[in-house]
Each structure stands twice: as structure tokens, then as C-alpha cells.
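Just the one chain here, laid out as C-alpha cells, in the form predicted alone.
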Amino acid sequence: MQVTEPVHKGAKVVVIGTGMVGATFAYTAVMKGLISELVLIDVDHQRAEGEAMDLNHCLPFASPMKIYAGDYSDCVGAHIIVITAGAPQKPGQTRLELAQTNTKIMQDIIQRVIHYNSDTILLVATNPVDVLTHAAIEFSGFSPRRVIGSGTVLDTARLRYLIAEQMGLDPRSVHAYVIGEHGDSELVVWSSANIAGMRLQDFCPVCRSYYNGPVLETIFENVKNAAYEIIKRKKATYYGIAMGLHRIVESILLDQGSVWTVSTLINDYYGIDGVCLGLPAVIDSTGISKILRIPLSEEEAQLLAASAAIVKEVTLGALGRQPKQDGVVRDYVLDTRAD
């Protein structure tokens, strides 16, 4: 039987960062009215009660619970917390600064959290999200299962929706699967990529559309770039991954054992170890509950280990670690833009 009423009775969540990401997951929550409290943390107080004073004004059209701005002690009795806070890219810094800058930040909103609370979920959604989801598990000392990354969710939903805009369908009737980092070096699971059991080849008849290489190719890229593509139009993305952030947070309160393509530390997928990446994992009232080795080509076998040599890479030298080649720390291509 489904289960339609939160594992959690009275389900707290707090959301640290009130920016665009953290508000519009914020608005989304009070829409869904799966929690009964909701705390905002901002450095910027005056934002997080602007936030709060404008989402209480949904409640007569929503459903009941206590929202406002709080502090780190009112982390106390969550279940889970949101981390949404980090410091945007400037002009001419890298992006392996930028992530140094954000694993110091992340280190203080960690230190702050597990004072009051050590036992609950936390959900990283920061970029770059798969280097400070693994940061976030070494300073908090949690199990992996209770630290997840946003990963390659908005990725996934994003390559559904393209594959199905080609076909004629329903999004929620493609299964297929961007994995890796949340960023350029990225992969595609082609190979399993389906619709009704129906390999694309061999659906694409059926829709009279067409698949081929060229056609992948486009689609994959348009995955890759459409965030700079929305940043261009309108200078931030949001919605996409706030709706991916509440389903995440769905799934663990209702203990619905979800497949979502999320950040999470492994060891000895495909020979890889010791790195956080997008990969699909179950999802439900303790966290993540198992990591799903899905069937992989050799080259797409090939590409994950390419990407994760990139994070892992990036992630030492985050957490101060990277080896130093000819004096130089390499800045890897990884992406810290704005979902």
C-alpha cells in the first residue's frame, strides 16, 4: 500500500540559504504541505523573515504549518536540512577557488548544524554539489546514507523532457539517466535509455520520430548547456531544482523508495572509489537505503571513471589535499554554475 501520510508525524525541515534556490524549494514545500514547521537561515536574517513573512501570506490557500526565519539552534528536531547557501562565482576567480571558497563556507554551516542536531538528513544542493556533498559528509562525520547531493536529479529531468519533447510523449514515460558529475564531464546512459521497456531505436518507429547519433549528440548537449542558456535569458535557474529538491525531500518523509539520480560517496562501483557522484540510488525514510550498479556500456563505463577522476581530483584540493604537479594545482573543467 502506498504510503500517503509522512513517516515523520509533524515532518521539520530547514532550508540554510534564502536565495533563489532555497525560496522557490521553500514555496514549493508550503504547496505540497507535506511538513507541519519550516525554518529559514540566511547570514542575511532580514531576507530569510522577508521570505518567511511572504510564504505565511500562502497558508489560507495552503495547508497549515509553522514557517519563519530562524538560527542554528532551530535545527534542533529536524528531520531534514536543506543546504542551499554558497557563494556565487566571481569575475576571474576559478572554479577550483570557487569551490575552496564554498568547502569553507559548508565547513562552518556544517559545524553549526551537527552542534544542535546529529542525527538528522542533511540534502546538499551547493555547487559544485557533488565536491561539497562529500565535504559535508567528512565534517559532519554522518553516515553517507544521511548526506545527499542533489547529483545529476535536474540533469536526468531535464534529458527526460528532451527525449520526450523529440517523441511526442509524456516526460514521466522516459526512463533514462545522466550520470557522473553535475557538470560538463557528465554521461548519458544511452545504453538503457527506454521508454515502455522499448530500447529508443526501437521505439522511434513507433513514434515515427527518428535516433541517431547526431540526434543524441544535440540532445545531450542541450542537457549540458541549458542552464547557461536559461542564465543568459533570465540570470538564474530555480524551478527545476527546487521541484527536484522537494521530491528528494518527498521521498525520505514518505518513505516512498524512489530511484533518484543523486550525489552520493561511493566505493567499488565499476573500480571507483572514494568520490561523490550522480548515480541512481533509493531513497527513502533513512536516507539513501542503496546505490543501484546499473548496467553500463565499456564506454560509458569509461566516461564515469574519466568524471570521476575529475571530481575526486577537485575535491582534494578543496579539502587541501590535491597534489601539486611542476608547482601547479590544475583547474579542472567542473562545473559551479547555478543549476
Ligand code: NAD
Second form
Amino acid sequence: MQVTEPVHKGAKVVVIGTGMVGATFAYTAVMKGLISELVLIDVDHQRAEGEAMDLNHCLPFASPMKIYAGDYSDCVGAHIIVITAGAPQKPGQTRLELAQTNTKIMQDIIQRVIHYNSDTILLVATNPVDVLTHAAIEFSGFSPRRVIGSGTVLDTARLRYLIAEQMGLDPRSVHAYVIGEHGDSELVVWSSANIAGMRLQDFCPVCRSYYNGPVLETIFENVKNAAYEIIKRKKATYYGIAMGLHRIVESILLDQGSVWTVSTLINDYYGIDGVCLGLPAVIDSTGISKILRIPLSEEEAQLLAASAAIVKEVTLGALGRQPKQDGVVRDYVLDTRAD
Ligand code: NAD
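Next up, the form predicted in complex with this ligand in place of the form predicted alone?
Entire complex below, previous chain first.
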């Protein structure tokens, strides 16, 4: 990997959408002290102002930095723009409608951003994140390497945590990935999940934990249902994604070459083309420097293709390219939960 000067000295980051996710990301950034200038933008400017005021009171306990509520002209010179703005799903609203609503919001945001900054890296967390990452690539005209979706970063974190809990390990020592749609059609790459290079079934006798199909199935169900369970209890999830977004930002600013399962536009990936999906990719100061073609079993490749088909159909619909089929609105399976 090319070693470049880390850009974090004087790094400027803009957060667009200062709701639960955006504000928690901002708080994480203040705690970590990597950023020098943090701009908060929200359609509800007062909310952004309130968050900036509150966050500034962390500074005596953290590192010096500039935090303020701004407008789009403050995107000038930003190294990274984190987009967490979006409308939540309303009762009676279809998932496709939510994708369309948030795609319109994304279009508006991107048009304003590129007026002031066309060299930045965009980091998208708004759901449905794979669809909106694709939309951000289209509306910005940026190289897909500079438009990163949070993809299955959070799902992968949940998986690693749950496997670690089952096996009595540190989650950082678990190497396993969730790929595909950030939502119901995602899949776990069990075929290469490992601990210190040992396959899970080989590791289990060592840690005396129980490994079998039903245990894995339960872990996967708990990964997929984590957001529903959290939202049922506290209306939204934001700590995990905020940390995940910050690790991606850190990987960029420090040119770390870290592997994260980000959402990225793929071509000829196990025969899949022209759709954004969560896949392991190398993140450095250029953005996405490599998408990793990981080994998949035949069944995993089929599940990935099925996930891609679902995301592609919704993406085309959200971008206004869905051919009308007998006027029937299909029951899209793409999950657009606020997770
Ligand atoms: P929230 O409702 O608390 O915040 C959304 C914010 O966006 C609000 O402050 C709102 O005023 C702002 N907003 C709306 N339209 C805007 C516009 N045009 N310009 C600027 N700001 C605008 O929601 P949240 O809980 O913070 O979630 C934000 C998004 O992140 C949602 O789409 C949610 O589904 C998604 N999310 C993604 C992940 C992930 O893993 N990718 C995880 C959690 C949440």
C-alpha cells in the first residue's frame, strides 16, 4: 500500500443529518480527537445548533477542535462528508416509497455538496444504505471509490460480537463477515469464518463451546433481528453505527488500509454487476482502494446473487428506472429499517 502523509492534522469532517446517528457519530469523533473541524448540517438548523453547543462542552475533557452548525458552503475543504440525513418510515408507507423519499433527499443534499466540494469522500449511512450509496454515486458523478456506504459494517460487528460471546472470546479476534444487502437478504460467509485461522468447527473443541447448525442459525437470526429488537425497546440504534462510521473515517484519515464490509458499487463480482452491496473492501486515504473477492461456497454465491437482485430492483425503482409491471406495486423485501 502506498504510504501517504496522514491527513488527520487539520482534518475537516462534515456531518449532514444530526439526528441520533449523526449526533452520536459527532460525539464519537469528539471523544477520539482525530478531527480538527467538525461541521454539523441539518434541515432542522436549530437541532444542529443545539448539538454543536452541547458537543462544545465536551472540549475541556477532550482535545481542542472546532465544532459548529453550518450550511453547505462549509463543505469547502472537507476531507469527508458523512451523510446520515433521512426520513424514517411512516405508518402505511411502503419500503419502496421510503427508498424513493430518501433518494430525493440524497439528490438534494448531493447537489448542494458538489456545488462547494467535488474532491471529498462521501460516507453514507442513510437507509436503505445500499440504494442510497448507489444514488450518491450517480448524483455526485464521483468515482465509486470515493462514495462509501456503511453497508454491513454494523451487521458484521453484531456477528463478531455474538460469535465471541458464544465462544468466550474478544470480538476483535473473530474473523467473520456479513455481506450483501444491509437488511433481510444479507448473508454470513460461514465458509471462511475463523478464529486465528481455525475454522469455527475446529475451534469449538478448544474453547469447549457448542458449535452446530442451529447455534449458527440462531446467531444469524439475532444479527438480522438486532435492529428490530433494539428499536422495539428504544426506538433507534446509533452507538454501533456511530463507532463503525468513525472507524471508517479513521481508516481514511490515517491511511490505514483497513478491511470493512462497506457498501460499494460492484462489477463482475461472482457474476454480479451494477449494484451496491456490502462486501469486504480495503479503506485508505483514497477511499475504497480495493474490493476483495473473497472465497464463497456455491450456496453463499447464490445467496449473494439473490440479495443483489433485490437491491438492484429497489435501486432502479428509487432512481426512477423501474419498468412498470401491470401497475402492480410489488412487495419489496428490501429492509429499510432504521438500524
Ligand atoms: P433521525 O430521524 O434521528 O435523524 C435524521 C436527521 O436527518 C434529522 O435530524 C432530520 O432533520 C435530518 N434530515 C432530514 N432530511 C434532511 C435533509 N434534506 N437535509 C439535512 N438533514 C435532513 O434518524 P437516525 O436514527 O439518526 O437515522 C438516520 C439514518 O441512518 C436513517 O436512515 C437510519 O435508517 C440510518 N441508519 C443506518 C444504519 C446503518 O447501519 N447503515 C444504522 C442506523 C441508522
